[in-house]
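The chain below stands alone and is given in structure tokens; this is the form predicted on its own.
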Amino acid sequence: MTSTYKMYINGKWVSASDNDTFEVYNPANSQLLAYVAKGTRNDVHTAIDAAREAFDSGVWSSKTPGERSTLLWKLAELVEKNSLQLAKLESQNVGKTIKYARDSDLPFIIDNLKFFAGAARMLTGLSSADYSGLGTSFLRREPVGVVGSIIPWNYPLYIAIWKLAPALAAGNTLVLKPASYTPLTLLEFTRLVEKIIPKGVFNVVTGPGEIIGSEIASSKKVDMISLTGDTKTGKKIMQLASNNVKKVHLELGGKAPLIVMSDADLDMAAKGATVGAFWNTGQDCTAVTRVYVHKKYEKKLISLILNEMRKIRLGDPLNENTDMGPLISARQRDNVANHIRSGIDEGAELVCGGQRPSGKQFENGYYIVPALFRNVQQKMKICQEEIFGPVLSVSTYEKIDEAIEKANDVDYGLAASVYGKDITTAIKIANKLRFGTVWINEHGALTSETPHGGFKQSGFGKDLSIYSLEEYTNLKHVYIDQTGLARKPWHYTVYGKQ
């Protein structure tokens, strides 16, 4: 039986104001999963008003850090109890494998909620100090206010938690818009939120980005907008946010390089490149997309990568033996296929993959066989543009400075990695890479304690870690006069002299 989902606004589950809905499908087989309320401008205005009233009333921000911490921890425990159900739904809605959703995404989600439950009690400013000789200063971190969060379709619950956990820990109220492809796990999570968080503090509005996202970004009642998405959307959000000069936090596209040093363990590098390129079907802003290897090791590395790629099992994401599921939609599959054709047309050599898999089980899903290119030149589209699919390219270098230059020669700056045995040299290379995260002999490791965010057109601001609380708070300086001249301006003692 197909489910029907409403929106969650001001503590109530509501239909769209015009009762319209949209359909959500399983990308593995094109089967209808659910009907979801298709929000309108009136609906998002209602949600923003609810969040504004909840913030201004102090129903959440006036709670002590300890009280907010306790409630976030309870929410984490509820997610833990429902983790298998959420993982299965995530697998069905996104097309990611059940073992990835269950064994990677959900444990991290639970950990992140618990981390920020603790971090809620660590919102401290600078200790009191006398800097002027006339009075004492101290700094306060205060919640920004109403935060609008726009969630991507590749990690719909995972990244939603990255945004809502620090925002709630800091005392903000929220209006969230999930991607229309993948709203289901956030809506199911909201059923758990409903049991914990006061009404108006947490609101979810579903519907098209050009309506819901645009209204959130342009509203003068919203104090901050946080987006994870593509760079084109990020630029539009920045323009809309200028309406009231709201705070903006953007995690955008990526084109991650992996540099293989001459002394690297090639087997390790091949495994890192393969897993880094094809997890979540390559639909990841930090996915490995470009490998740079010394030309004398190119043939060997490609052979090792091919061996690893042959182990990848495409199929039903709910099957425990499946390693890679479908792309999110026919549109995304066509976009990836167009990039593959572009690579061939521009003269790169397609070593393997890139076609739709044969077999009845794949007929109605959005599958594509992982693709590997060699002889990829720096200015080719497949080297410069974010593909967001299972496509990996290999290029060569003669000197390591050339590899660093090529790695940096893209518009993006989200993530990169370096493989090599000489750690001193690897660190020097990492220091020269203009990316927000650089891994050494690894690609993709994230923890709740370490920040994640990009440079250049990959955006600005940090998710994860204590540093993300800086995004969701404002810093206030409070000054206390100690001279007994409180009724006079401080400069009176200087400029008032005869």
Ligand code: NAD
The other form holds:
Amino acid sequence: MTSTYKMYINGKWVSASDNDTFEVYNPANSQLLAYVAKGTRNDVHTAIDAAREAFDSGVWSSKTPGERSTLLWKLAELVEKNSLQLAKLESQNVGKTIKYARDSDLPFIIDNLKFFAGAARMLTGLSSADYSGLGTSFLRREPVGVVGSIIPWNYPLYIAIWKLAPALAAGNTLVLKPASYTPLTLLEFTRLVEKIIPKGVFNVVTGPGEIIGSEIASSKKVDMISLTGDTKTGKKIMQLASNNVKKVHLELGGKAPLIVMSDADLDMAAKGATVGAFWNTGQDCTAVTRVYVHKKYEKKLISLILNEMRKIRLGDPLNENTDMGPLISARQRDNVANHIRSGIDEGAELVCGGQRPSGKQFENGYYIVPALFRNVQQKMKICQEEIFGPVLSVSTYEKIDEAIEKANDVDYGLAASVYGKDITTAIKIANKLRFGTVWINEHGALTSETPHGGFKQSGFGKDLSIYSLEEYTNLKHVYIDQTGLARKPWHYTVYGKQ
Ligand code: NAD
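Next up, the form predicted together with ligand NAD, please; the one we just looked at was the form predicted on its own.
Time for the whole complex; same chain goes first.
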């Protein structure tokens, strides 16, 4: 029987105020997975009011960091106990392989919750001192208040955790909105939250982005909005957030380059490019999309990449032998197919892939065979636009400065990588790349301790790490006068003791 999911508002599971629902499908076979409550503007208002009241009452923010830490750790342990079921559901709902969901997403989710459980106890102001000579200053990090978090479909639970763990660790309350394609794991996770977190602190509203997301982003009762999504959505959110000048944190699109230096181990670079381009079916904001290689080594590199690509097994995401599943939707598959067509029309050479795979097992899923292009020119759409699918392009350079210039020549600035043996040169290249993360001889490594976030139109603010915890706080300066004088001359307050 198909399951039905309600929303979680103010500690209760509720249907939409008009009882409407929407359908959620498995992208590997188009089978109906669930009916989910299609929230209304009224439902958003109820959730925001609950989060507001919970914040203002101090039910969460006045707990000591140690108390919040203990509860977050318990939550991590509950996720650990349920991790296999969550991984299976994520695999079915997103179409990502079970190997990837079980061995990468879920362990990272648990590690993240544990990291922020610990980090909750590490919030400190930078320093305290008598800067003016007339009084003492101290700095406090305080929760921002009610945080709205809007989640994409490519890493539904994983990215929700990136947002909710630091927000809760810092003492905020939350209204979360998952993507409509993939709300299921966040809702299952909420069943675990329900056992641990006080009512009103954590609310989930499901439904269309244009209604639920925009209502959260524009609400005057919400103090901060945190989005991971498309750059176009980020621009809309910024406008809506201006309604009450709320704090904004945006993790947006990417178009990651991989620069192959002339002394690089080409085999290593080919493996890095292939895994980096095609994991999660290329639906990854940090996915390798553009390889820049010296023209002398292009042929060799392409043949090595082709060897790697031949090993990728498309299939049922729940099968242990599958390396690549479908795209999330027919719409996404058409978008990828249109980009592939535009690459061909603009004169790039499609070396392989790009078609729908044949075979009965693929008939009802949104599959595309991984594609490789060469002769890709910088101004082509496939080189400039985020495709968000399994498409990799290779371009050549003659001098390394040209590769750096081309790598930087896109609107995005999320992640990049450099492959080469001369580490001094690799570091010099990394320093010139305008991307929030640059990996050397690697593409894609993320840890709970290291910040993740973009430059340029990839957004601003950091997920992961202690910097993300800071995002979810406001810094306050408290000053205590020590002169005892009721009124002071002007110059005292401005220049201190003179
Ligand atoms: P999307 O922008 O379409 O949707 C993201 C979320 O925003 C969804 O929950 C959606 O319902 C909501 N939304 C859509 N329109 C809205 C509106 N007008 N107002 C408020 N909310 C709205 O993105 P997507 O297709 O779900 O995800 C893919 C995008 O996310 C890609 O661009 C990808 O690069 C980006 N992404 C970025 C990162 C990062 O860390 N920078 C990570 C993952 C994905």
